[in-house]
Structures are given as structure tokens and as C-alpha cells.
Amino acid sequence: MRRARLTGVAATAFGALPGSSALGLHAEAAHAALADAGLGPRDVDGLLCAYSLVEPHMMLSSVVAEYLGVRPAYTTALQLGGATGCAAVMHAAMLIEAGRCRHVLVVMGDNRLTGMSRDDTVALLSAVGHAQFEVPYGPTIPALYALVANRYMHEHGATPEHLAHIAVTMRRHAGLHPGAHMRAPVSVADVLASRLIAAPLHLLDCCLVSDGACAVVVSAADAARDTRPPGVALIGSGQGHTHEHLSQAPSLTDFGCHDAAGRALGEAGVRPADVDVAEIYDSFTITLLVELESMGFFERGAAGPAAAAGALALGGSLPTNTHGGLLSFGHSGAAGGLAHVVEGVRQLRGEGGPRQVPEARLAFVHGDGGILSAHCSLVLART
């Protein structure tokens, strides 16, 4: 009964949102999530946010609190790349279960598509590597993920066609979401014909760059009685970290997602086979394939053929990224990872509409940051 509840969620539309600003997107998502929970700004006593590349500030959580007109008892900004959304929800739950807060607002957003130039975006993609051992040699984020893809394909027999099926499935799901960045269907042939970014990854194997924001309200179990039903409980969480820079990784095929998932599932007392719907970080098609196997949802080498056979689709054995994920719903920085949490809650509430997984009672959500560097897993349950 002490478990924190996710009582409100919201996402703006993702894509090109001309005239938007990072703070404006934060506000839109925050007010919508509070309204979804049946709360107001005065009810917020905790505020967690991430970072903005378009409007950077060393004290962004204070800036957001000021902009929203809230006076939290606790606030901070987290930076864990794509794992930030899940990590912030985990952090919020720990604040609540420690008795520090009753309603924590987690909000993240950025206008990275319309607020940054192409040159700025390319410079960002080139500057994440190790300053001494990687940056001088020029690898971009896609090139570093391509190293993982090549090694994984060599060891476990995955093919470009397997990766393409993942992209096709994500696009099919996004086509059922009115707020998704990309909704037009694509085929395996389209993915393989799209231009090569870093072999073996094609353009459609890569996540989008979007404007957008998401927010989640995390509440104490007793305080959740005053919010809108049905509630969703966070029953397990965990993190795993093996490296920051890929040149320092102990393996190119086994990552901290294994530990994060094991800790979250173990805390929840469930197995991968118990999960009804999965919302798993998919910065590239290879990201999702690697994580599905590392976290125990498929045997090594089996996720690619399973994706080709429809296992990740609605009606499959493990419906995954039912909103379209980063590959098709959109990716606006930390908010892209938080969108997976929003979708997990909506699925457990039965609010997925045409993309709803029937009788979904247990959702697994995972975010990762860097080059498969930082990992955080959540297990959510319908109450």
C-alpha cells in the first residue's frame, strides 16, 4: 500500500511545432497532466525535470517551477540521457515513499526540431564521445550504435531485414496515435531503401528529432484516493550502468539493461513472461533488439525473427511501443523517454483506443541514455 501511484499523464503532439518553446511545451504538458490527475499547481510539492538543449539553464527545475507558478518542497533537474524519464519517475516514487512529498510532477520537453539548426544538431551528434579516445576520430551517435549493430549481428545472426521489421511495426503503431510525429506506413523495402546513415543502419532505422513534451504526476498511495481513477502503481524499478563511453564498455552485446530489468522485475516479483505490454527505448532499431534479448524477453538471436513474425505488434506475444516509440512517435530529448511511461499508463488504464492491448494489467517500461550506457526499468501495474 506504500507504493507510489502514477495518477496523471500527458503528452503534447510530437513533431514540428513552429512557434513552440521549451518552457511553453513544459507548461502545456504539465497543466494537462495535472488536469488528468484532477489536481492543480498548488497540489504539487515536488517537481522533477530534465534538461533543455534549446534553452539550457544550470537550474532548469527552478526555472520551470517559476514558469508554472509552483513552490515545491523539493525540486531538482536530472540528466541521464534517454533514461532520464524513467529515472525521474523512480526518483519521484522514492521521494513519496520516504514521506518527503505527496504529489511529484515530472515534466520534460524541448523544441529540438524547430528550435535548433541542422548544424547544431549534427554538432551535438558528434560531441557525445570520449574526448580523448573517441571524438578525435569523428564517430557520431549513429556510428557508435552501428558498431553495436555489427557486433550483435555477427554474434547472433540478426539481419538488416530483422531490424527493418522493427521500424515497420513502430510506424504501424504510430499510425494509430493522433499525436505521433510520423504516421504514414512504411514497408521493409522502404526501410532498406532509405539512405545509409552508418552501416548497417539506414535512415528509417534511426529515431526522429522532434519538438514535444510529456508529464507524469506521481502521488502517494493515500493521496491518490483524491485523484482520478483508475490508478497505476509503480511496483518495481531498477537501474544498471556498465559504462558511459562505448570505447570503455566491457561488451558490445551485453549492457546494463540486463541488470536494470532484473532489479525492477525482481522487486515486482514478476517475470518477463508476465508482462502484457512493453514500452522500451528505441533510439535505433538495434537498440530495441539488443534490449529485448538482454532483458530476457527473448532468447539470444530470437528477437529479430520474432519481430519479423509479428511478436511486437498489436496482437503479438509482446506488444511493444504501442505509441510508435522514438522511431515514429517522436524523440525530443528526455521527453522521448518519458513518452514511454505515458503510454504505459494509458495502456493500463485502457485508454489506448485503436492501439489498446486488451486486458493489459502489467506494463514494463525501459529507458536508456548514451550509447546503451545508463539504464532504468519500471514495472507498472493496474490497481
Given for the second form:
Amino acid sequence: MRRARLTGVAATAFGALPGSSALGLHAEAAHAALADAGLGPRDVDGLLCAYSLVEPHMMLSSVVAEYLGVRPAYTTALQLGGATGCAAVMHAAMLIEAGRCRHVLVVMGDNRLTGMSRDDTVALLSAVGHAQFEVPYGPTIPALYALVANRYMHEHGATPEHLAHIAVTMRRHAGLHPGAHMRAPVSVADVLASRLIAAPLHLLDCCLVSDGACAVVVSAADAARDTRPPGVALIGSGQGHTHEHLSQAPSLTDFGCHDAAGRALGEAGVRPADVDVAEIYDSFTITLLVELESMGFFERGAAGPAAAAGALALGGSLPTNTHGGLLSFGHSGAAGGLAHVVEGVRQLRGEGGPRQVPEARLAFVHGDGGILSAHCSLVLART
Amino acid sequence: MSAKPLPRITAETRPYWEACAAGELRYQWCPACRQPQFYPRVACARCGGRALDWRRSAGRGVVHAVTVVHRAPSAAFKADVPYAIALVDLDEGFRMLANVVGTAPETVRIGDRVRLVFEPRGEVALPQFTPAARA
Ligand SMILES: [Zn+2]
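So that was the form predicted alone. Now I'd like the form predicted in complex with the partner chain, please.
The complete assembly is shown below, putting the previous chain first.
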């Protein structure tokens, strides 16, 4: 099998980018990732995009291709919420392994912080609920994740302090990333004192709403020799899906991430304990906690105490979201999930600077979309 | 102020909403699987069978998970905060998302027994739950 290489990555700054446009952000990230790979727009023969809330297009990848001036041999837009970034990289690798493309550009971005009001963002995202059987009851996305938190805490005795430690760790990591949206340190007390959004989740348990974009170039192994930095190999990928609406989920503590991670790690021939650095979707503090256990990185009920003891911090047993994650680096839709891929590649290249995990050889990246609905895992290795 | 969202009723959900309007909670039953199905669909999501029956629920269940919403999704819900949203496991073996009304929202706990009530909203009757009288 011709394994795919991740040959170029880029993230714009995340946060408030006044005057930005979704397409302009796409282009900034795309050109930066191509330059990082030592390639130009003419080298791109595959283009994968996601969606924009601010600039909804029926055919976003065609619009992006036109805007960038690329004429791909294959393009499509994918829609798996926060799993879209990982899923697009998996899709790109399949295009390459099928011999359809040599350099696939994966690019996603949105300007939902400055491009629309917070009320509009909350209302639009709440439409992820079932129109007839959930939305009439007034659930927000935080409320649906709060149901997961409530059940998880009931079954495993986790506390709001455990959740708060995750937010604190993510913020500490973001403080080491110059492009992060929120960099000022917070304490456990700050998290617990922030206003309740949907009990037990406080404001600082929730991800940010940011402007920003990310891009990743996925190349064929032989084509990767033409690119500039040492390529990172995609050695495993997998998805898992059990539901879209939370009221249809077979479990509130075990999700499609279990199968996604199992498939990706199995394909790579590695175990969770082999992973040097993890970049795992953290739309809420509970998201990371429940996924870490469902995917087998911690025993049931152990992830909260481990987070409180520093296991997820730089220097811990599983440094996680070294860029600060969605909670502090920022979240601009599908690009927020793709930022985890970008950071995984940077760690394996040794480009993390003050947030570098020493000797990082194996990275695990995971995205989830909806309410822990759509899952995609990637295993990346230094070549 | 904008109105709270109403369900846009479709062919496969019409019997459900018509029953609600008549004060009954109904759910689909697959005779082949001998299992309930919620929400209503054109076919059984287990076996694909289309010969689905409708059964009446007694409207009693238990809270599987609950949250209290403090930040509303839209202007229509702002006057209601804080309000409780729960996943309720009905005794007939299916799960619904609904509000728990008629009690202080922060008092609702996992394992609480609840019973069905209907909230009139526009043209529909919306199934909701309230704490069942403790025996
Ligand atoms: Zn059936």
C-alpha cells in the first residue's frame, strides 16, 4: 500500500480577525500549507473542503478551487462537523492510495466570531438537534454535552474540578502558542466561578467561537520526496458512528470514538500506551474526558483524576492538545478539528518550540462531530 | 419575541403528533423485532421492516440524564431559563428528550420517576415530563 504523507500544514491565527472572510481565510491557510510543503497551487490535483456557517455555499470546494485558482482532478466538500478535518485527511489518503491524486489540499476555515453574532452562532449550531424531537425542548449544544457530563459523573464519580483541570491544562498549552485565541492562564477556581451555561458545564468548560482556518497537504509517498519538510506518515485511520442525535445514542459514556480509535490504532499496529502526543477533540471539557476513556487511553473513571494530576499536560504521561485545543487555541468549525492535525504534524516534526513534546515519534489525532456522533481517528508517525 | 420552535410534521410522524393532540403518547412497534422504535420512521431501523404498529405508552419513565440550561438557544427560550432538559427512558423501552416541568429544575436527578404531561404550543401538544408522585 502506498502510504500517504502529510507534507505541509498551516494554521492562521485563531481569534477575532476583523474584516476577514471565510474564503480569504481558506486561501491564507492554503497558500501557507503549500509553501510549507514547498509546493504551489499548480501542484494540487485534489481539493477537499468542509463548510462555512458565515458563507454557506452549496458547492464550497468548487468555490474554493476557483478562489485559489486550482483545477483539481478530484474535489468534494465533506460534512461531519468537528470530525471533518480528520475525515478529510483520511479521505485524501484514500485518494492517494487509489492512485487518483498526488497532492491533495485539505483546507477549512470560517469567520464565525466576527462574521456573525454570537446569538446567531448559538442558534445555528443548536439546529444540530432533531427538528421535531429535540429542538422544540430548547437544547443548546452545551446542554446536550451537559447531559453526557451528568451521566458520566453519575456513573464514574467525576467532579466539576476534574473537568476544570482539563480547561486549565488547555489554557496553559495555548499560552505557549503565539497564534492561540485565549492565552491568559486560568485556574480551577476561575473555571468553577465562570457562569453556568448548562449544568454542570460552566463557560470555561466550553470551546471558543473563533475566526480562523487550517490547511494540510497530503501527498503520495513518492511525490512527498519533492516536498520541503520531512513528511509525516499517516499509518492508521478509522471512523466510528453510532448516532447523530444524542437522544438516539446507545450509550452516554461510550461512543463511536471507541471503534474509530480501535480501527486506526489497529491499522497502525500500535497501542494507546505507544502514543507520545495526543490531539483529541475537546469541544467541551467532558468531550475530552469521555473520549479518552472510551478510546482506551485511561481506565473507566480514571481520566478525571489523571487530568487533575497533570497527565494531559506537557511533561505528563499523555501530553494532549499541545496547541490548546478548541477550549483555548480556538474553534472555527471544521478548521478547529483540523487544527489538531496541524499540531500533531508540528509535534512530530519537532517544531513545537516551548510546547514541544521531547522525542515525539507517534501522534494520535481524533475529531468528533455533532454530539459525540461522528468520529475519525488518525495515527501519525515521524518518518 | 420570536416563538418557540414547532415541529414540522411529516407523513411518518403525523400519527404521533395527532395522538399527542388527543392526549396520548404513541410509539412505533416492530412486530418482527418485538422492539419499540422512537422517533417514528418509515421503516424499522433494526430490520428494515415497514409493517410497524403504533402502541400507546403509559407515559411513565425514569430520568437517564438531566441538565439545567442557563444560556438559551434563542430569544424564544430566554424567559424560561433556567429550565431542565432530560433524557427519559420510558417503561416501554424507548428514550425521549424532553423538559422536566412543574418542579425546580435543579432538583431533578438521574433515577427520578417522571410522568407524561402535555404542553400546548401553537397547533400541537408537546409531550413533557413532570416528577411522578412518590409512593
Ligand atoms: Zn424490526
